[in-house]
Amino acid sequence: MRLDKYLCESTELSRANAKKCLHRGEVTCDGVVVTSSAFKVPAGCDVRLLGEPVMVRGLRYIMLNKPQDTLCSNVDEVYPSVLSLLGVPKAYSLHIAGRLDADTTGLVLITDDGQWSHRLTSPVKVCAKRYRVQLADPLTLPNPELVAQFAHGIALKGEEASLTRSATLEILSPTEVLLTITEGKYHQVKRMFAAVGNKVVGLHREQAGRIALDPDLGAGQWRYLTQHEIDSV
């Protein structure tokens, strides 16, 4: 790895500021001052900035309990990005694996491992996602016809030629259900219930694949994934 890139990935320095540190002679590699940005850092090299050791961060895997009125975006817009909630270096360089609408809460997975993220979000990987849904209009209980309709597939407005993939609907109460889907169409959960004459008034993602939202995380809180959770994808 080039030394300027090494500094960027192990500190808060931008590429431009890393080069300035090098030119000022503030960086040593195995005790020798190096001023060249293009210097290739050998494996096991002791890299120091102003005498302090710096090491490249490993890949990061994070679970966040997304609060309302935040965006799954790498920039702040009308609402702040969920990345602003993370107290980690260079949070805005991370990737959000599977986005939620601003008014949707719950599990968001964040990483800088592109292949891992792809396995979560690629349509061909069929990653199941479970949502807790609050409905405007009470359902009749029991409602096996509606459960069967979701299992068969729903014709979304504007996409009548094809049905959604089979989804699992579990009715908890007249106005609360659990819905598990294996695809990620635009506003899919809201559109599925709109197609059957209802309206979603609350939406919370509880699980993606085998990773379930940690119940100890309050809204806006986060933690690193365990190795078991990482390996489950």
Contents of the next structure:
Amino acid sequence: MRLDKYLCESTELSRANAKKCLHRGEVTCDGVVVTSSAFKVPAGCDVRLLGEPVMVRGLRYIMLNKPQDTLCSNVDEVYPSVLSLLGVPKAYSLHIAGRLDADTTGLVLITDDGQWSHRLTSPVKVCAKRYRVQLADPLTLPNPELVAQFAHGIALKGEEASLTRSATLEILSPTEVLLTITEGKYHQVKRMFAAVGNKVVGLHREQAGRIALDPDLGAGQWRYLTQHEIDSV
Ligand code: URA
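Starting from the form predicted alone above, please write out the structure of the form predicted together with uracil (URA).
Zooming out: every chain and molecule, the one shown earlier first.
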């Protein structure tokens, strides 16, 4: 890897500032001052900036318990981006694998590994996502017809030509259900319930694939994924 890129990936420096540090003679490789941005860093090289060792970060994999009124976006707009909650270097260079609406809470996966997030979000890969849903209108119980309707597929408004993929509905109480879907259409859960004449008033993602939201994470808290969780995708 080029030395300027190495510095960018291991520190908060932009490429331009990394070059300035190099020109000022602040960077050493195995004890020798290197000023060339194009210098190729050999494997195992001891790179130092102002005498402090700098090491390239590995890929990052994070789970966040998204609070309400935050955006799954790389920019802060009406609400702050979920990335603003991380407080890690270069947080805004990470991307969000599977977005949630501003008012939806729960599991958000964040990474800089494009292939990994593609496996989670690509429509051709089947990745089940489980949501805990609060409904405005109480359901009658039991309700095998509704369960069957979700399993069969729902015609969303504006997309009547095709049905949603089979979804698993588990009714916990008249106003609380668990819904597992394997697609990520725009506002899908809200639109599925709208199509059956109900309204979602609370939506919380609990699981994506085999990764479940860590119950120890309060709203707004995050942690790095374990190797086991990373490998499960
Ligand atoms: N479905 C929705 O309607 N909203 C979300 O945030 C996620 C799934």
